[in-house]
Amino acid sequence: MAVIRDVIPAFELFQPASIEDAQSLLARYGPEGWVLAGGLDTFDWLADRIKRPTAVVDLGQIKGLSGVRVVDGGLEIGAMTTLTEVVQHPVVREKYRLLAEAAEAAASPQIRNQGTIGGNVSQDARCWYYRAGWPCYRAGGNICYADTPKGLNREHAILDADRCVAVNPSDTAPALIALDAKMVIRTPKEERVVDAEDYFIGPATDITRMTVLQPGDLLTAIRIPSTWAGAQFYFEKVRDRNVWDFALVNVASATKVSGSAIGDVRLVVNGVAAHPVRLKAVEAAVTGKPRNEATAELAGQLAVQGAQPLQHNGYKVPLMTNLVKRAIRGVAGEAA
């Protein structure tokens, strides 16, 4: 576990008023610069003195990076919008309840008042070896301490591990992927938009990052199209404690029904890999089938194909199986 110390390392604090100014600062300081959103992930790193940036760039004063706006029938959510704002927004609750439930499941009310949706989807891995400063693969070393005979790996990956077995800790990430959200990224040269599904990356792509953000890039907004507005939603998070805890496994689904059959569905799990996992094989298998126990059973079995549990996290296989079954089964006839 991390060794907690009393004094945060000294750094210069900047509070730019524009995205351009923020990126200019990040370009000036390079790897010695650090982006601050809500600060929950940041202050963990700083308090443990594992990260020692020369400069911290606080995005809190940049207008336009917060708030929920109705755009083209869908929503645009500023990256600096707090999780509480997301949970309480009437349009989110009415048409995209899946995201409201996922955001509300993140930590405690006090943390949601401070934490931002951009920070929630962009936070770093929570593996205790990595967070404590051990020289693991993700930190530039040549070993994964969690994946050893004596490693503590109860909360780690059962899918898509490649050297590192840390998992993505976000609750809102699977909901955003299920809603087919788009992530708006401002690079030093341009604005680019990527699917939420492609925003997150695994260690096979880059073991030092969990998202596509490169140094100097800023996530500025999240756009949710109207495609899944009012669909039937399911979100569930299993954790050790009811509040202020990360998911052991969570699941998010958006389903459109045609009569008694599943017409279309997007199904995503998290807490099982370094990135949220969209279960496309399951989606294809259940589309057109009745929303009943037999279909749920099929979905649960397909979902965990290829799972490779570690010494202490084998429980995640049946847990993920049952969460997927519940998401597919849902509650017959329930409106969003």
Second form
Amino acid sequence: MAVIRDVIPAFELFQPASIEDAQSLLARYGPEGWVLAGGLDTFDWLADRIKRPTAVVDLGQIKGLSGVRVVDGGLEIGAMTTLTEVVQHPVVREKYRLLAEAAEAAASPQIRNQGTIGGNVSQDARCWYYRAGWPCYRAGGNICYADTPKGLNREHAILDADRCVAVNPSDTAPALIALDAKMVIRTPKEERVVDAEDYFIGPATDITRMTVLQPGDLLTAIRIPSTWAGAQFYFEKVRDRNVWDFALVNVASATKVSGSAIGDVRLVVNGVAAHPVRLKAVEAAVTGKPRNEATAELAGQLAVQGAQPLQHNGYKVPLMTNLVKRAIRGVAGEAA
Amino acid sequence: MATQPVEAQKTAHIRIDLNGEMTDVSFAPYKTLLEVLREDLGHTGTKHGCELGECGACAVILDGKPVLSCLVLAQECDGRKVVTIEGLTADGQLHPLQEAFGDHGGSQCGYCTPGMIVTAKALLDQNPNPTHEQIREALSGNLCRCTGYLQIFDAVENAIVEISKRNAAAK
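Starting from the form predicted alone, produce the coordinates for the form predicted in complex with its partner chain.
And the full complex, kicking off with our chain again.
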């Protein structure tokens, strides 16, 4: 029976029971190996036949990688915990509602039952030239197809581009940076812990990767310290379709109010650069100021300084300005 | 590997509870749950849509939760419980959701219907009395290009009433 199907090319599937076994498989197969978490990023690449790994290493059978644990006043979330579990966890909802809102904004209800938080923060760029297999900078080539006079770049970067203009698509990433989360990484040699802020990298650091993970490294857990527990939070995501779509721009903020002034704040935007952007200059400028319209205006203007829109994404500049203003203002719908 | 005959590629094997029946199946390890259901098990009620997670046509209930079967490897389902649209009919009787979709015009071309119905079933199993907003949210990952959705929401709401009537009558 001749059937033309959009099938995934053959690969060998491994379901190791430990991190060590997973890493030895990844070492054995090198660039022919592929790490599978929830599968949302993976099967898109594989069904389109752009990536054709020989061996797929499914992390789903490794015990201890899934679940939310309360530790040292904070939380430790296993990398394979589904987004639905994160959204529904009572402590996440009570103390770190910013993360619950961000995770709930990701994808669709069915996908949140499958997709993991580790996959959400480690997913690859969604630039369609790159996803369609064009030999661009990010794919190891020497051109960016999106940043040309006729390139379609409505969804692309306005900040920190360097040859590649793709953006980071994660919704949980800005929330985790705002909460000062720590990423627990198992390298083949050791365990190391990296601030969420430093987990994500731009093209200037390595144009082929989105995170500090080197081949063979695995993200095993995300720790959320108690520092920002119960703070006032704001999360908002703007997208074309209100479900499933990736963010055009999203914003996450955590604010501690002292009297009528902003005592301390962390403010992060995603969808505007190849990595989530923590707006430290804005944080510094608004700290100590009253939480009012004038401060929000200042924050919004300062946030987009240095923005360099492409031909079709100029709208992202006022969009980011307004999302930052709302995050600083903390209007109705605020996560707090 | 791809040049081998199809039978020789069936190196993966799982046992799942499919619609209440323990089911063994062998298949090639790179196959998705959707492909194994349709091609190896002949359960063609679950539809093949976008393969991106965008449309929801391939939704099934896995361990009580709706998931997209085009984005799950069949091998990941070993030992788990799968419910497809074929599993909703009991003793030759349509499920109230199936009847309501027919009676209220919730199904036109029908391609999205299995995904819609199993997703609605998963919602009602968790929450027998959802609000209109909760129904909309639960079905937000399922695209329908015919109905405009309103008849679908009507159908689900009517099914809820019918289910509670039947439960009351059974008591």
